[in-house]
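One chain comes next, on its own, written as structure tokens: the form predicted alone.
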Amino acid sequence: MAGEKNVLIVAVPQRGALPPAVFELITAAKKAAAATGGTVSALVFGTKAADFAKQLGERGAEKVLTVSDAAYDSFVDEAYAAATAAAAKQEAAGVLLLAASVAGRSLAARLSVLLKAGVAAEICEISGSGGALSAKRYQYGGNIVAEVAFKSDVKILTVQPMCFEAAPVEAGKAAQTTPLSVPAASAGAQVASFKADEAGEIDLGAAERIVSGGRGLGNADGFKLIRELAHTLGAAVGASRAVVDAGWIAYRHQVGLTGRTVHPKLYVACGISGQIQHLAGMASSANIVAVNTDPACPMMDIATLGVVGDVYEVLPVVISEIKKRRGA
């Protein structure tokens, strides 16, 4: 596949739907194609593949390959990797883009081996010209910017959610849809069943708004108030490492160096002092609101708006005011 310039978006569904990060990949793919001089196509999976193709077409995708076998309704990385490798070869794709999710990271590793490709993980910027492509990723809360160049002919990039604008919906636009012929899915593992831990919660990685709690809450019951504010704002629930270690909330909510790295438009830090481990995961948020009794804590230094006060006094007032303004 030496010298191939085309770009392939790998759209991995989540719980029967395309996650918002997939629509951000369209924007990233167009930047990559502008650098390499290639075209953009997308690959979708499962019995809803036709519906996914329609959604991608409305977002500006020109060509979508579909793998409609029901065996692909659940993510199994071995089967997905084999199908994606086949699609990459068919489309002469030298660049593959995936969301930096658990599935995306796993799939990128397998594709690296199958396609003899270099991987740039967790990238937030794409640039290049004249066929060359490079990417940037932010580390330690944006204090370090690493620029990654490729030596391999095939390049794989996992893209951090919220780094690129989601491609807007253009009513009436449609993509050229082509079924992809792949062997029947076979893998050493199969998905037996799936059960969501908490229905209705927004995933941290794709959230535009996040409300996080820390040790300043005092105890696990404090997350009832955090969840109420999050529900009122349509936000995801986050947490510091200290409260996860204390067993107040599950690990999947942890934001920070050893948890999730997030890039929301709004991050509300409640009772979080702002140790470097936590800041590394959220400091690049567009707007940060800190609620803390300590006006000198590190979180106040990076906050767009700092509120000095007890979360148990401040948050009920905020929740009440939001509901009142919305007519609730």
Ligand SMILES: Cc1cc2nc3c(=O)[nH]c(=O)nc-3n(C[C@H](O)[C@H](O)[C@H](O)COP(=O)(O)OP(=O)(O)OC[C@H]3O[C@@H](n4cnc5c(N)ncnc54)[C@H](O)[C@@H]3O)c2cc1C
Given for the second form:
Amino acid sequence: MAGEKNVLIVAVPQRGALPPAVFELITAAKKAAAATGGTVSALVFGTKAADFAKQLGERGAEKVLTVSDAAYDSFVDEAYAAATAAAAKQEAAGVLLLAASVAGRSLAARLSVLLKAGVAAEICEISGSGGALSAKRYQYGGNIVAEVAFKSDVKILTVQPMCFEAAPVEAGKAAQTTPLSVPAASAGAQVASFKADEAGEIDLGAAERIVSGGRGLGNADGFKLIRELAHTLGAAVGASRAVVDAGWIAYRHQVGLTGRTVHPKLYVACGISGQIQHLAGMASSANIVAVNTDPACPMMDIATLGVVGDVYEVLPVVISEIKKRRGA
Ligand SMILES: Cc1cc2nc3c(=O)[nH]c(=O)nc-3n(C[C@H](O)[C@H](O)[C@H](O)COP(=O)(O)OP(=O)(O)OC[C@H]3O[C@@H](n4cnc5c(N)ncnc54)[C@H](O)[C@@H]3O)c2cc1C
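Previous: the form predicted alone; requested now: the form predicted in complex with this ligand:
What follows is the whole complex; the chain from before opens it.
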């Protein structure tokens, strides 16, 4: 597939639905296609593929390939990679875009081997013109910007959630949908069942609002208050490494250098001092509220709004005020 310029969006479903990050890929793909001069198509999986194709079409995807076999209802990277490689070949796609989710990262690695492709991981910007494509990746909370260029013919990009605007729904838009013929999934592994760890939990990576707790909570029980505020705001729950290491909350909630990188519209840091390793994962949040007893802590320096006080005094007042204003 030397030098192919078409762009393929790999729309990996999550728990039976398309995550918001997939709609952001449409915007990213249009930028990539403008640089390469190619077309954009998308690939969807599983028995809900026709519905996914409709959702992508309403948001401006022009062509969607469907792999509707029930074997693709659960994510198995081996089977997904084989189908994606077939789609890339059929569409003459030289650029593949995936959300930088756990599944997207895993799939990108496997596709890189299958397609002899270079991977630009967790990118936040796409640029280029005249057929060339490059991407930017923010590190250390945006203090370092790495510009990534490709040497390979096929280029794979995993895109950080919340970096591109989700393509809006446009009335009357629909995609041309084509079934992709792939050999029956023959992965060595298959998913027997799936049990969500905490039902209804909002995924940190794609969250527009996050309430995070740190050592200032004093103990694991403090997360009851964090969860209550998060629930009230419709937010995801984050944490500092200190409390993850202490076993107060699971690792998947960790924000920072060795945890998740997040870009929410609102990040509420409760009892988190703001060490550089934590800031590396959240400093690019649009609005930061710090609740801390120490007015001189580093989190206060980057906060949009700093509240000097004890989390156990401040949060109950905030929760009750929000509920009151909503008439609950
Ligand atoms: C290689 C490496 C990687 C790392 N990766 C990460 C990472 O990914 N993420 C991460 O978070 N850290 C990471 N760390 C750890 C990081 O350096 C800090 O130790 C950690 O972020 C501190 O967590 P904290 O802010 O919860 O705790 P502390 O630094 O102890 O801060 C607690 C804060 O709570 C405040 N406080 C105390 N009581 C209250 C109260 N009642 N109400 C309100 N405020 C109160 C205090 O004033 C203080 O500011 C890493 C470290 C290393 C060396």
